[in-house]
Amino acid sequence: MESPRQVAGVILAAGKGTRMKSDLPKGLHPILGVPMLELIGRAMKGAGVARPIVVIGHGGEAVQQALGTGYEYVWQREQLGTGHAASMAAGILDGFDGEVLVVPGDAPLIESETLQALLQHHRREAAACTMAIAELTDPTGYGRIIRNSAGVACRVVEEKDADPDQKRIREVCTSFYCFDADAFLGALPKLKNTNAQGEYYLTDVPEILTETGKKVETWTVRDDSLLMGVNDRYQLAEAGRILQTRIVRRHALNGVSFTGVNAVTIGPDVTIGVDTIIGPGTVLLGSTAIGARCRIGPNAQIEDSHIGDGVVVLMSLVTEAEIGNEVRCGPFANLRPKSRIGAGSKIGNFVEVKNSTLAPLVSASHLSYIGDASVGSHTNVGAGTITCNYDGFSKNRTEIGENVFVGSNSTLVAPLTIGDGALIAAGSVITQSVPADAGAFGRARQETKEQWAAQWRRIKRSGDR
């Protein structure tokens, strides 16, 4: 059996996108935390594209930096149309024997399954070119598909070049193509810019191929939202809404409950375990993984973090952190990067943790800051406790052992070690290490003066200063 031919992909992403009104290159505008171009590139790779090529122009350096080394890049220094952009890729495709998928760089909702279906139709029909088309109620702005008397698509007329009869055609070109490489590379040099825009149109390639006797096919996309283009911020938001609906539906069908379906933000790379409940106002982004039987939200934001099973995160911010099983976090907690919270621990209201490891069954229930520290199991961190980790020049660590009791309103001045079983008296400022099972008292001795308060009030009321 003959093996499938290799597939290359060309993403046309050189345009400035002036309607976005932004200094950021159009293709780098994120949807649910992922740049549009990255979403398109993933779909291409998922469809079997072995050579993804990005045509860059405006902000090209930023695009290369954002997408990284998983792509080949070619420059379109002058934006002279989609055909001209595709021609920029011709040099690195010289000698390539296979199919070439060409897609726009502003269609982030495309899925790999759609591109695979386009490719399969192209192969099945042994076509030189296959255009993905759609039938729209309002085709304004799209190139219209012109068919000959035999019903074969023979050319595409752009909106600005169409006459009134052609503008009434509802069958449109969506700017997604599959070409045989030889036909594609042979047609590009024949493009002309004799049109209303004075540009080289990629939509002219099907007509060139038809005139040379090569087969041009169309493949109809039933869900035209898959091919939606983003040209302004409103369309960006609309694309985000559509993608979010897909993601929520996928999680819900896999056993996740949502108490506010239209009030969550969940990125495409997030994983969620069964029987987890996601509350309204919750934001889950990046490579976040949520375990089973969790309760996340309302109003929790978690990014690039790993959450175990049976965890509660309520009204809290979690960034690049790890939370073990059966942890309760919040409300109003802040877990910053490199925080690792052991199983069964409690991070309560207005507690901040940064670059610290808490062993299982640690309790920090209220109003505390734990930074650059390690805390042993079964240790209690009292309300108002802070680790003074920064001396104005460098960060210093605090090492707290197991079964330690840190009294409320304690200040632990790093570098510092507190041994297992130690007790820190409430209100203490601790500047020296504390041995295991010791008691540490770092506060002034209390002095009580009988009737002093009553005398003070009488003086204040009499006005005698």
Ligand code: UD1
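By rigid core we mean the largest C-alpha set that fits within 1.5 Å across both forms. Positions refer to the first chain, counted from 1. Predicted model only: the values in this text are computed from it and were never measured. Compared with the form predicted together with the ligand:
Put the two forms on the same core and the Cα of residue 23 is off by less than 2 Å between these two forms.
Core-superposed comparison between these two forms: the CA of residue 452 exceeds or equals a 2 Å shift.
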The other form holds:
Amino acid sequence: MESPRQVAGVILAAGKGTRMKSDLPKGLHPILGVPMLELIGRAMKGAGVARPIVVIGHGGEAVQQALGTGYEYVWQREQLGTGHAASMAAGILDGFDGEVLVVPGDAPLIESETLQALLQHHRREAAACTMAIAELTDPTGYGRIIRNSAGVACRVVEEKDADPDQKRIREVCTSFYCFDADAFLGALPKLKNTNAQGEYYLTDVPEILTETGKKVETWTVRDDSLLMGVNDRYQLAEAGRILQTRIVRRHALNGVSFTGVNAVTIGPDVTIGVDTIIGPGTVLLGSTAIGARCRIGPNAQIEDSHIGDGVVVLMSLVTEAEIGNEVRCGPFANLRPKSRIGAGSKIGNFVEVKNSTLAPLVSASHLSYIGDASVGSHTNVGAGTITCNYDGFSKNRTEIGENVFVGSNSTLVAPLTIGDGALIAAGSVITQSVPADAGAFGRARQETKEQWAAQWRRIKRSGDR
Ligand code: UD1
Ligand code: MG
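Okay, that's the form predicted alone, but what's the structure of the form predicted together with the ligand?
First the chain shown before, then all remaining chains and molecules of the complex.
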């Protein structure tokens, strides 16, 4: 069997996106934490595009920086139209012999499967150009598909160039195309800008190809949400809603329960194990991976973190952290970057952990700050324990061993080492390391005076003499 030809992909992303009313380039506006252009680029790569090319213009440097090295970039310094943008990409495709998928940079809901289907239709029909088209009840604003007497889609008329009859056509151009490279490269130099907008329209390419006897095909997309364009922040929010529904559906069908479907935010890369229950108000973003049988939320926000099986995270913030199996976390815990919580540990209310490793079965149940520390297994960190990790100049470490009992309201002034089995008396300020199995008392000695309180009250009541 003949091996399939190489596919190049062109994302048209040089436009300004004026209606976003933003300093951020349009394509970098995130949906569920992922920039629109990244979503489109992934769909392309997922469809087997070997050479993804991004046409950049407005905010081009920022786009390049955000998307990184997985793409080729070409500049369109002046935005002279979609056809002009496509010819910028053609500049680096000279001699390329394969297919070229062209997609707009503002349709973030496109999926690999749709692009693949477009490509397959194109191959099956041996066409020079296949336009993905949609049939809309309200086609206003879109380019209309004009068919000849034989029913062949021979050209596209833009809204601004259309006469009233043409405006009634409901078949529209979606701006997703598949071309044969030689047809694409041959037709682009022939584009003219003699139209209402004075632009070079990519939509004129099908007509040029038809005139030179090349085959132009259409492929109708059934779910037009896939092609939804984002031109303003309302459409951005709407696209987020649609993508969110897809993501929740995927997890739900894989065995995840949602107790508040409409009140969760879950990014496209998040993974969730079976029998996990996600409560309302929960935000899961980035590369977060959640294990099986967890209870997450209500109101948990977890970003770029790894959560084991059987974990409870209630009303807490977890960022770039690792949580072992069967951990209980929250309510109101704050696990900051590089927190590693061992299996079976308990992180209670108002406990903040940063850059610290807790072994399995550590208990820090109330009101603590654990920063730049390590804590051995079975150690109890009493309520109100603070690691004083910062001296105003540098961060210092606190190393706490196994089976240590840190009494409530202890202040551990780093750098400090507390040996295995040691006991820190409640209310201590500990400034020197404590050996294994020692008891450390760093507090003022208590003085108790018999009858003192009664006497004091008597004096007060009799008029302070
Ligand atoms: C385009 C199509 C229209 C189609 C619609 C579907 C043309 C002439 N018209 O219109 O038939 O129905 O998409 O959404 O193609 N861009 C550049 N450089 C430019 C101009 C645009 O890179 O000089 C990029 C934009 O950033 C955008 C994409 O091309 O991502 C589409 O451009 P846009 O201006 O949105 O075209 P529409 O008017 O929507
Ligand atoms: Mg558009």
